[in-house]
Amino acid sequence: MAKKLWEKAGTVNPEIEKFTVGKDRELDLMLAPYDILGSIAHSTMLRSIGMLTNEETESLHRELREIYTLTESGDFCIEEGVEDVHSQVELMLTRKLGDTGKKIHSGRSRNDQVLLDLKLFIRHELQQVCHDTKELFDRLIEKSNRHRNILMPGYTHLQVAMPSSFGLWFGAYAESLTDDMLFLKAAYCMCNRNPLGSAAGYGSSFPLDRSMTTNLMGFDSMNYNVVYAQMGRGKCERNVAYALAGVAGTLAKMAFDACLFNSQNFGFIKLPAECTTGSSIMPHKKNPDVFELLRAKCNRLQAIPTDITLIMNNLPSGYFRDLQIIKEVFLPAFEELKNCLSMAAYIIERIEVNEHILDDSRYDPMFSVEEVNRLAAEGLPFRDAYKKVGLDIEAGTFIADKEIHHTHEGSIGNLCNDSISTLMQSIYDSMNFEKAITAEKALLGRI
């Protein structure tokens, strides 16, 4: 059995080891590619300060890149008895390179290694989440433009209120994602800072060149204060989780609307057949299971920031093992949200809208405000116009004028979708994902 990196004499009780390692080994598989990228950057820096020779560095890079290909093919594993991904990578290097493999830990602690792995992982996953969010946004804008002239009821208190449109409904969720993208950008900027060189949280006596590793990995800057770099563990995950929760909140609300509007009592939309399921005893049923599960999954995602807060909120500065548990709730969240975004984009693109909702006279009263405003514009005091229309509705003499010609900004006739799209694109472009992507390719020798 492989010895622990920290092990000196004696052995750990197997039950204690099982309890303390928990799910860390399986979760660390998600971090493996990033541990290798960090090791390539770190060894390059060690060469620059005379801690490694050119030959040692080249051999380390060669083996690290070989290990990286194993993570891509799914053949990388953490062996039984090996504590974590950091230990596994160092073990593999030592088997191949002997003492050279042991030198790679100079100037590092597992504390700053896991911080770095998490930040590189988060950075990569946020790129994917932003891309998928933008994809859903594009589907919503396209749907909004296509159905901009089809009216539907707007609701307050779940009561028919005023005229809305499918252009407004689809477009509302598109603009909501624009605000969510701002939070994703803040999360990306926060995680895109290099903690490597902070070691166990108090720096190293080696003359580490932290600016070099920052540039090599394509970070925007470093975490300058080494104590804060360690204090950022948990805080970074919590703030990123809030950004993910923002997107999830938009999806959950949209899913609720879709389930409601798809029901027979509303009949505003029709979901694609392949996205519904039937009943074992009721042959007429077409249940919106995908949207219902999407709603539940997204509501669960919105609880993750609270989970993380409760784990790390009462910890003083410095490292504590409590922080390990955050991985269990945090790392899987990205895949969950990406799946929800993908499903939402698929269904939104294929939703059919009812173009004849207003043929039903039950929706006539929603045009009452239009009539009140028309009378007020002609000179009748607003309160008198309001009273007249109200009495007409009660008497059953109100006749709805369903022709609406609003052109002011943000109204049914002027959705401002081009402005919303421009805003979304500017936020997305400002994150400059290419900088990080190019840096990682360079570390792997792929450019």
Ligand code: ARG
Contents of the next structure:
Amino acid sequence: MAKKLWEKAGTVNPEIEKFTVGKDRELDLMLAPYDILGSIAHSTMLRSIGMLTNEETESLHRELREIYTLTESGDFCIEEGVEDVHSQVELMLTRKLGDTGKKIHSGRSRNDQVLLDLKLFIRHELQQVCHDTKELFDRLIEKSNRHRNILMPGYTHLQVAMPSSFGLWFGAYAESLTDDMLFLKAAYCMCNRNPLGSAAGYGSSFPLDRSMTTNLMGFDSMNYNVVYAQMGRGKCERNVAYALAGVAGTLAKMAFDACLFNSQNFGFIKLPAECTTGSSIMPHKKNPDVFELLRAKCNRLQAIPTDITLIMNNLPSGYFRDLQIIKEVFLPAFEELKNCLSMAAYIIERIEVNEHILDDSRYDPMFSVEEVNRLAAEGLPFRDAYKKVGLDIEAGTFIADKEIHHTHEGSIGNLCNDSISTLMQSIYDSMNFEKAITAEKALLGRI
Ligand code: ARG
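Given the form predicted on its own, state the structure of the form predicted in complex with the named molecule.
Time for the whole complex; same chain goes first.
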């Protein structure tokens, strides 16, 4: 069995080892590409301060890039007896390069290494989440524009309230995603600061050039204070999880609306038969399981910030192994949300809307406010108009005029979808993903 990085004369109790390593050997695989990128930047910096020769640095880069391709092909693994991704990469370098491999850990600790891996991982995953969110946004805006003239009932207290439209319904979820995108942007900015060089949490006596690694990895700036850099573990994940929860909240609400509107009692939307699932006993069933699962998954995603808070709450400053457990709840969240986003975009496109909902007279009373407003515009005081229409409804003499005229910004007749799209695009563009992507390519020697 391979020795631990920190093992000296004695050996570790296997029960303790199993418990402390936990799920790291599996979860750290997600961090592997980023661990390698960090090592390329770190070794470049070590050369600049005279801790590595040119030849040593070049051989390290060659090996690290080789290991990176293993992570791409799925052939990278953390061997039996090796604790984590950091140990595995160092072991592979040392097997290949001997003493040169053993030099790479100068001036760093696994504490800042895992902080860095997480930040680079989050940065990459957030780029995809933002992209997928924008895709869903575009689908919703398209759908809203296409069905802008089709009316549907709007509800308060789940009681028929006022006329609404499919333009408003789809567009509302699009605009909700613009606010969610703002949180994603804040999360991206927060994780786009370099913690490398904070070492175990208190810096190093080597004259590390932290500005250099910051630039090499395309970070916006660094977490300057080394104690704060370590305090960012847990805080960063929690805040990112809040940003993911924002998107998940929008999806869960939309999914619930869709389940409701798809029910026969509403009949506002329909899914094509191949997008529904059947029942083992009731031959007529065409169930909207896709929306139910979206709802459940997205509701569960919203619990993650709380999970993280409970793990890290009340820890004093400095590293603790508690922080390792956050990876278990946090790392899989990205894949889950990305799956939900792409399924939501897929299914939104396929929703069929009922263009004749309002032919049913049960919805007639929702035009009462239109009539009150019409009378008020003609000069009747609003309260008198309200009373007259109310009495007509009770007497059964109210006749709904379904020609409606809503013109103000954001209303049925003036959705402002172009303004909403401009807002979304400007938040998306301001994140400037290209900077990080270019820096990572350069580290891999791919430009
Ligand atoms: N697996 C550890 C984690 O995720 C890596 C850092 C280990 N550091 C330590 N001091 N034991 O936190």
